[in-house]
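First, one chain by itself in structure tokens, the form predicted on its own.
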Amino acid sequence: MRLKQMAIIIGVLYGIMAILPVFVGDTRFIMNILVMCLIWAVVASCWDLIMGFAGIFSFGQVAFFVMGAYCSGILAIEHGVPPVFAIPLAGVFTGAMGVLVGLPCLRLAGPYVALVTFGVHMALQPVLRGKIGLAMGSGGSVGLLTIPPVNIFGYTFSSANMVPTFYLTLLLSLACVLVIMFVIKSYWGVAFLALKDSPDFAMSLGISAFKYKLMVFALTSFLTGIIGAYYGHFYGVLSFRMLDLDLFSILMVMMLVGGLGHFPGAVFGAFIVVAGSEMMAPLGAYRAVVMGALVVILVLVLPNGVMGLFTGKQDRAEAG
């Protein structure tokens, strides 16, 4: 898909989101869903970039999200760092952690990378619970309970002021998604796809697998850490239970629904899955069953996800 087409789809999606508070701004429940859609759109897009475009089977995206949230929360609570500075610092921290995780993964391939990154995910929970004395100030089994909200020029953006906070989230989410879009359509994106589809041929052309794989680890970890940090300041509380497999599974569903490797399908997937899951909350224990059945049907009908509707039309037009 061309850059212009991607930009139009993203513009329409975020444009529709931008006008929704005019109609539902007084409904706190719906506004919270909209904010969550914007946050998870970034996480799913980052995961789609590293897995769908770079072909690296990383299962550590949730871990980097939680790292960013905890890092920013600890900086704000324990060290008095204002959230507006703690959030980018958390992004730098998770970006550095992404590089550290990526270095050993460069010598591995396929399922072995997945095992290493999922191992990071699994190891993070006992660290945050205080079982291993590495995460000072993490709150242990209680978690972080008093994370201050973002404050800019004396104005507080929190869940108590949903509409202004929504628009701040919209700007942050849009900025992250646009960064991913431009990376995909840049020389970096071409290098990612070349290394994914034909690594030997790509390296014969002088494309460094070490350089570009490390880049994608750093970039996706940085953006995921940024939005994770923002999430922590928005909700004000964090728990190690965010590392349970429920969130991991939901993010995977977002990518499948949108279309793995078909950006901005992950944005579509996040909006659809988050909104659908919350709307089916009254189903209680049956919600997971219904969601699973709908996902199976959608994957069978649209193997390339929702974005298959757009790419399919484009392919037919080019063939004609």
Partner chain sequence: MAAETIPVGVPIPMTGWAAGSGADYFKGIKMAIDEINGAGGLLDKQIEIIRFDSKGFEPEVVMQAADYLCGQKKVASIHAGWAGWGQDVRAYGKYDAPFFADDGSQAAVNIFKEDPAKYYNIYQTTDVGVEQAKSMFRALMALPYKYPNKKVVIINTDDSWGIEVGDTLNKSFKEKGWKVAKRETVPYGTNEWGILLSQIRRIKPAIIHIEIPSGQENITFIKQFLKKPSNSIISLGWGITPREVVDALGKSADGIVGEMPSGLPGPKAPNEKGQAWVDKFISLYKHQVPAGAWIAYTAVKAWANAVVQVGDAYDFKKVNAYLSKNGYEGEMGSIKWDKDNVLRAQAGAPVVHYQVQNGELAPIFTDPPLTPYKGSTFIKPPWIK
The other form holds:
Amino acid sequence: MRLKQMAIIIGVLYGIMAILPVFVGDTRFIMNILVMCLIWAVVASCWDLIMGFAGIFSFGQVAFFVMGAYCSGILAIEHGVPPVFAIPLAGVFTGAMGVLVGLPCLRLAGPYVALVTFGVHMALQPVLRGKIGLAMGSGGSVGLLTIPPVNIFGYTFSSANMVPTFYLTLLLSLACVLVIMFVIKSYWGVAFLALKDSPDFAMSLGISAFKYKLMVFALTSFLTGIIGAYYGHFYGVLSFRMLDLDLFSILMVMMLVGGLGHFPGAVFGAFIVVAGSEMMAPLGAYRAVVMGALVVILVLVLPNGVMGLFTGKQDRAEAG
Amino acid sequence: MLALKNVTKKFGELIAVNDLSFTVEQGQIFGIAGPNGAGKSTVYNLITGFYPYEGEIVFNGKNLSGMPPYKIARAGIARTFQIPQIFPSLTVDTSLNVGSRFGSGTGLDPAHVDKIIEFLELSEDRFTKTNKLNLMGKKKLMIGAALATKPGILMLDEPMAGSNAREIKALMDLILRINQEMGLTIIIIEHFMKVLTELTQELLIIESGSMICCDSPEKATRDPKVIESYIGDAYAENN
Amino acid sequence: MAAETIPVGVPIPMTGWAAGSGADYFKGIKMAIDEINGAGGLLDKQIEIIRFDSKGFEPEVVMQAADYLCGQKKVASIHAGWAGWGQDVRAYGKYDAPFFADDGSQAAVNIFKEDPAKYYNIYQTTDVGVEQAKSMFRALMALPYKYPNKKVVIINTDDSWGIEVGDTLNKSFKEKGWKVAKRETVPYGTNEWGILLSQIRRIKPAIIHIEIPSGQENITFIKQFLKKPSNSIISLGWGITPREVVDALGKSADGIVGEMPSGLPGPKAPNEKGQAWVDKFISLYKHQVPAGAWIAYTAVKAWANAVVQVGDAYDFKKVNAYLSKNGYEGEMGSIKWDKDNVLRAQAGAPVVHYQVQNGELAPIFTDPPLTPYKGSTFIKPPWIK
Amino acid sequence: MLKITNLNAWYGEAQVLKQVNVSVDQGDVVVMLGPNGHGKTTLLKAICGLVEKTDGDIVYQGSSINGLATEKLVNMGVAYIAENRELFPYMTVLENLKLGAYAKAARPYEKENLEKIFELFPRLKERRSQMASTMSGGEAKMLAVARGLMSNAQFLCIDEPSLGLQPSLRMELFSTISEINRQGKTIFLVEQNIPHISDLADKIYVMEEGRISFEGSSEDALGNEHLKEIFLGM
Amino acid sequence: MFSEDTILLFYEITDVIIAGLSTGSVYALMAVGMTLVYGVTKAFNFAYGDFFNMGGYLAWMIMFGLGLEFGGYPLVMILVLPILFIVGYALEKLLVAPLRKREDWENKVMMMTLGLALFLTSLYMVVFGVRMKSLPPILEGTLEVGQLVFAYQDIMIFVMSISSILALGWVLNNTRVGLAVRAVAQNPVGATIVGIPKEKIFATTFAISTVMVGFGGILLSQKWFINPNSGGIIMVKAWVVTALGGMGSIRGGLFAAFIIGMLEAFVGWFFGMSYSMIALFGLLLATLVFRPQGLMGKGE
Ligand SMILES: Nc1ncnc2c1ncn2[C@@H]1O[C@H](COP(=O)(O)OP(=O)(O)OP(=O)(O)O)[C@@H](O)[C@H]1O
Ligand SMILES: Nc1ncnc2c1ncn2[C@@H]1O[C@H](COP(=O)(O)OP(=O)(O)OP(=O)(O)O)[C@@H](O)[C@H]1O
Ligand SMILES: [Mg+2]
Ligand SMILES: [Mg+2]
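Having seen the form predicted on its own, the form predicted in complex with its partner chain:
Okay, now the whole complex, with that chain kicking things off.
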């Protein structure tokens, strides 16, 4: 897809988002869903960048998200750092963690990378709950319950004033997604594709697999951390329960519905899945059954996700 | 320009390259031949930093030992692969741009890429995905991407394999033009004697990783040891 | 049409790790609402249950539940069961409809204390872990059984409940001159107890207390313990209440003790009213009363009563005022919330201590005050020689 | 033995073979020539059931085999030696060869064929426990040819067997092919550079742009100046 | 000769080792099927743990749902294992085979199984209820050797898991079918060229792996319980074991299972049980840094 096409799709998606509060601005429940859409769109896009484009099977995105959230929360609660500063600091922290996790991964083949990164995910929960976490101020198994909301020039963005907070989220989300778009469309993105297609050929043309893979680890964990931090300040509470497999699976489903490696499909996917899941809420326990079945069917009939519908012709010809 | 000094590479028990030394001069077309499994491709892989090795490889006064492949590429060594390598998801144009952007050290140079496209007569396929190219197209693409890195030396690994007489002739012309018009030093691995004798100025023959001879192609191909272990009597008679 | 019913929110896990306990609470809630509806409804309107799958209590799910139920569906009250250690206080504190939860955690109470005026609609239906643990300790000390030594092993999960109880027990035992020979904090999902058991066999503690609010770990522990038991009283704390523990272990669990907070003892209730309730529950659901069912039932009733007294389900100020001032007259007598809106253990909603006898829970004590349950006999666990 | 009529084949939307007619008689060596990328490999793949979208008729020993699964063909005595080798990368040379004799018909001859092959390619014998993925380009090609010969098939489709082989081996290879043919096997060979083609080929086809542009005996081909220049110039 | 303390320590360490062996055999049982199916399809099966539970649930259904408890485990095995085979075969044909024709199919299979996992987990919950189910022990009683106690149940699991892994390994390495399975794994096109019915092999392997997994599920459910939610964590455990051993390496999987079992036992004994997860991933990371293809993986 061309940069222009991508930009248009993103523009339309966020444009629609931006006018929705006009109709539903006073329904906090729906506004909440919209904020969720915007937040998960970033996480899913980051995941798509590292997995779909860079071809690195990182399963650590949720872990980075939670790390960012906790880091910012702890900074704000324990050290009194104002959220506007705590959020970027959390991003820097998760970015650094991303590099740290990425380093041992660079030598590994796909499923092993997945496992190591997932290991980070699995190990994070005991750390946050245990003594180490408590010593850092994670609140142990209770979690963080008193995270202050974002405050810019004396104006507080919290769920009490949903509409302005929504627009702040929208801006942040859009900024992150645009960064991802430019990365994908820059020569970075091309380098990823090249490395994925033929690492030897790519290296012989001067691409440093090491540098680019590490950079993508850093960037995706940075952005994921930022949005995670924002999430914490938005809800004011955090619990390690986010590390259970549910959220992880749902995020994967978002990517898949959007189309893995078909950015901005992930954004689309996040919007559809969050909204769809809420619409299926009346199904109760059957919701998950239906969701599961839908995923299976979607993979079979829509191999490239929703984005595949747009680029379908193109891709089918290529697949042959 | 490029010199190997006592280079040795072992794979476990197997000595794939054995204490090999040779020098390629600026502007030369330098041939490498030898039986299957003699270690020719391995030599390329060592020069381009794909494997660690013993000994020293020096390029324009710079010691390449221990350098990662991408740095060696930026230092001016470009290569093609025996089994064609392409980027199936990229177009010809993008593939060349990749070489130019990452390998040249000076960043993307559209004019240079244009020139290569024209030179290799790839303009018709410029915006097709590379997985749709046929064998010749893929080979040209590899050469094109390599050239786009603005190398000082181009190393080709069996570029003629699978081509018919006319195609071989065309490829030979192309290589000659790269050498003369672009002023590039070229190393070529081939099994077609005709190519080696007509194209190269110096021919290195290796067997089991060791040098048998390194001489002018005329002399090298008449060396009885070479005929016995590599060319074969029947073939020698034929040509 | 819509105005003809009174919507009540029930955010309870229907999927995920907490779904089992969620189902128990729901049984009580549904029973109460069916009764009210059967008797003509509340203020002549039927009560409508609106469920929300609160999954694993992830922050956004809890918030979403509150905004959906209170903001969107405009429910008149919320009955949540076990709901997430304090996040729920924040989520529902934004609204005014009475919210009943069973967090049993000091963290939730602390949040309440931050701003009692704002969180005035939040009601905890059980006492906090610290108090429950003290009650467990009292019960253990009061058992008609002579401990061979003063060594105890405490095992608890690594969540806030487990640690709160474990810490309190640890302190209580030490104060009484006992030796806590081992304290182990284990993750959920621990199923292999071999090492711990071999250590226990060498310690030979008089008491082993396990505090894991989930069925599977307790079951596997007991199964493996019984292969070569030590002479120890086994106390499962809250962990005895999930139905699968007795279901899975049957009579082999005989002798194990444990507690249920805000419980109504069954199968033999303390009084006639209680007995009628227990009988009804059993005939409805074909099994003994699990943890939380009775108090969830009672909370619905308490709220309904307040609504009737006030005369308007949506006059939240008055409903809340009535609730916190008057409490409710339940099956075992009156229940009242304290100043922090916590339903401390009290005669009307006691902590009930059980022992498994004949493959079922048999009450042996109620607390407070700690009194032997009428007609109860403690049996020496069969594995103790 | 094999008769192909009006065969079309596509990769996705792109048509590669256009109305191809080819017939191979029992006991013959038929050679197909043609420029790079004009569909020779595709034709072989189509015969062997490896092209998804085809239409037209392929009749082998009287029965239509178009659309038949590759593994069934193998059991009917058709062997395919692929241009791009298709080896089992993490198996040893010996295991690869053994798998060559997987078909029922080939099993009884496994030992015998293995010996013959080791004679033809001593390098393979020497390296029989080396992993296939680490073989050099030429060695891997030898292994691919050898594995195909293990199948003991009656009809061999061989795609550029000499690709990357050293000159002396290339000469040997073609005499081996003649030898195999003399033993009664039918051979359909795609190859660009065959010295003394008239000694080997009974019939020659030329494929250009997915169509057969020439069909005739090797004498006819050698008599055709155009063909001689393009394909037989070496 | 030895002080009492020394003897006690000796017993304790022996117990730790026994615990390690017992956990190890459980992990081995969890991982067999995964090694097999990963080895062949190269695609990650997220629904793995749910197939594991499927074994348990089917056994439960036969014993209690249909009231055939009198038949005991022999009847259960006779009925359940063929059902698992059929389910596995059908799932492969219906859901995996169509994906395999696509570009980038490994990812797609992974995604599909993710959905399948979600579907099965919640389906179990809806059909069988959220509560856990348990099965009667396959063998009652314990064997006591001095101070040491072995449950017959554990011995049974140990024997079954080791023998099933060894049997699988033997089949893969020594039979023609095994060779064919490996061939398909490494190069499906190459496999058809030599006459291997690739589609059948794919489906059969998947089915056999389902049988193996389900068999493990039955054996472990009688020791533990069947929990509709446990699929994810079982999948992760199996994954760690296979990865540490080298994905696709049967022998590696066996070793890794016992190494992890021992590690958990000793870490749990020495530092406390809550540290075992951290230690586990620490070990995995350290191993992969030095051997990126796992302990016995062939590398790619
Ligand atoms: N998998 C594929 N998908 C799409 N197009 C393909 C595919 N394989 C081959 N082609 C195209 O089909 C055409 C015919 O290719 P084929 O390999 O049959 O040619 P060939 O005559 O064997 O050439 P060569 O001498 O290079 O082996 C080529 O233009 C090629 O680009
Ligand atoms: N990774 C490896 N491990 C083990 N042996 C290897 C490895 N790579 C190459 N070899 C062996 O080293 C020898 C040299 O291989 P190389 O590819 O350099 O040969 P070559 O001269 O290019 O032959 P060809 O003309 O067939 O391409 C061969 O015998 C090959 O089997
Ligand atoms: Mg080579
Ligand atoms: Mg071809």
